[in-house]
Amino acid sequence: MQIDFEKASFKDFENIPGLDPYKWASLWTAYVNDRTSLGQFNYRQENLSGCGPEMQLDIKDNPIRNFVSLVSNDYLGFTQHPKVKAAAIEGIEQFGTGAGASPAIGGHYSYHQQLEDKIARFFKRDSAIVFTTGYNANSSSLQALLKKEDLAILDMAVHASVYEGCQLTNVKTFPHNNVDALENVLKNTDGKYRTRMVVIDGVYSQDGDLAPLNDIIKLTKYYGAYLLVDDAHGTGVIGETGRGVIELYDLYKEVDIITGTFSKTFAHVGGYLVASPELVSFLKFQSRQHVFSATLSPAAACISKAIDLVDEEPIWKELLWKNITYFKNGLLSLGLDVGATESAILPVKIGDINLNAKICNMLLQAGIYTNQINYPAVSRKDARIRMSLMATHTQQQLDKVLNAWDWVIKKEGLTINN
């Protein structure tokens, strides 16, 4: 079996016909060492310091040892927040290193309950379940709620949690942030399922746009549908008080089911889901991940500072949205394709995957860390840089970016604002 390299995406790599998985590893492994020759395989670089505006990397034939990250999702800074650290050691030093269990047999602590207790306030509701993973959140809760005689009706856009979460139901997607789509297929499958469930973001991960999140609302209570909102990516950000797209609407009662994740904003790891009593207690027991799965650590005392933070010390959000529109119009006078991002994310389209691989590598050779997200994370016409900004990027920092932006233009020649 041959693959061209050339065009070739990680999803050639899935499940290769008459190839076992050893011949499959062989080959993936072919076109990694042809991919980093050519300085396009730009990924898992390690990281030699924490997370932060500024990294230090250790890359082969790159002379440079500090960078301007634009990887982190610590939107706020607060992994780094003196405060936070504090959280985690005293948690250790009270707990020790690890739960020792799962949940429901003995892994059950109190700042485990501490943490359910406050996040669910945090949304202004009365429950919440976590789970060690945001990813987990969203895969093990749609699996425990989702069966054979449901539909999972999912805007293209959603996280691949998702997707794995509704395996085992059926599904039916409608293209990003469409309207109208969604109420052809709310309208097309009324009365032929058991229960139906639209899944969408808040803050989009790609894009880094928004949810018509009133809208849909609108159509679910209409067609008696029940809606579960991701808001990874938009809580701490988006929102007077950092509550995401939900507080922007004002629907903190309307959405049934919120999800999201302790990695971003919150400054650790793990995830979340806010629902009502009942559906929170039925998980608890019901979501396989969660019920045999040991629970977060104790440095996970941390998570609740963190969750404090956001309304204490509302400083973070408004230095991050200084940065976010600073560099968001520097962006965009260098003619660059943002697309409709209205939020920490900032996209910069390319739509080649090659091009956009080898502007990745240049950007890393100015001292710049970027992430270059391909098919199939996003389709092939849609590749992009993606770039995450910080509450405590310096404009000295981000100014450095756009002058290697204006360097690859020049450079590479681009067609800018296609």
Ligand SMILES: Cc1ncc(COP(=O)(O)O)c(C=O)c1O
Contents of the next structure:
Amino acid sequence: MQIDFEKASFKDFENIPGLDPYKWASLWTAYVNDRTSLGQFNYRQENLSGCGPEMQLDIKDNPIRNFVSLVSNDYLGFTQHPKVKAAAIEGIEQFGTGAGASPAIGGHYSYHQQLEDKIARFFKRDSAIVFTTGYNANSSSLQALLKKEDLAILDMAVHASVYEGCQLTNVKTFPHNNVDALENVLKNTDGKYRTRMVVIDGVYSQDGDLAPLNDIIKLTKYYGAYLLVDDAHGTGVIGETGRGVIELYDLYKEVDIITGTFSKTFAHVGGYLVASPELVSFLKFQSRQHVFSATLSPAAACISKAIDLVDEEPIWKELLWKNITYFKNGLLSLGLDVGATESAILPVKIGDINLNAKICNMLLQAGIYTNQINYPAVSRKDARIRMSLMATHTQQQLDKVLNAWDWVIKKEGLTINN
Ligand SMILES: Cc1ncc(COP(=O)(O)O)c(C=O)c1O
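Please move on to the form predicted in complex with the ligand, as the form predicted on its own is already shown.
Every component of the complex follows; first up is the chain already shown.
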């Protein structure tokens, strides 16, 4: 079995016909070694200093040093906020280091209950369920809710966790943010399934653009479908008070299910689903990854503090937006293509997978830590460098990144704004 490493993506190694997993692994290892030798495998860098606008990285064959980092989704910088850290320590002091059990049989503590109440109120709703990851919030809920009689209708760009959650049901996708295409699917599937659930993101993780939620909600209501909105990247960032895209359109009551994560704005780890009390109660006992897995550790007590801080210290969102405006304008004035982003995610579209990897490495050599995003996270022709901004980036750090891009453009002779 031959795989052309030059053209390959991670997807090509998922399931190789005629080979067993050990053979896949050995081919994969050859691929990683080949790409590493070309400086193109910039993943799993070892961070020595913690999440922040600068990170100290231990990169093979390089001296340990600080990099300006654009890889964290800790948008408001709360992972390093003294009050959030203190709350985590307090949680551990009070409850110890682990929960010791799954929720139904001994692992549901007062800090979980407080978190469920708090995140429900944050979205002006009555009920929520907490998961150990944002990934689980989507995948295990969808698995519990949609079966072979049902249909999930997905924006093509939703997160991998949604696709995983839909493995037990029927799936139709529509092109990203294409409301007409969604309407066609809704029209053509009317009366053919028991339940139809449209699943979208609020802010899309690779493009940073927003869902046209006001149009989509009208369609789902009209055609009698349910709507799940995953606003992992919008929460804390979008809307007057950081409630995300739902706040932007004032659709708190209309959206059936809201999911999200505690690993971005809320500075820890875990996920949530906000919905009607009955649906939440059902999931507490029917969502398998919830029922059969131990709950969040007591350090998760810090999440409640991070949720409070969104309202108590709005300065962080203001600083984030100051940075977004400054940096986006800087990239645009260099002629770079940042697509339709309206959030803290700034993608620079490169196109070719190998050039993308090369540029990621050049930026790294210039002291800038970014993510290279390739197929299957985006389509094959849409490779890009993705950068996430934080409230705590300084203008000096952002200028350093813009200067590095200027250097890359000149060095690589990039055709800009094409
Ligand atoms: C849109 C979206 N949903 C869900 C998740 C999963 O969240 P977590 O990393 O907390 O499991 C992510 C993670 O990046 C995401 O981008």
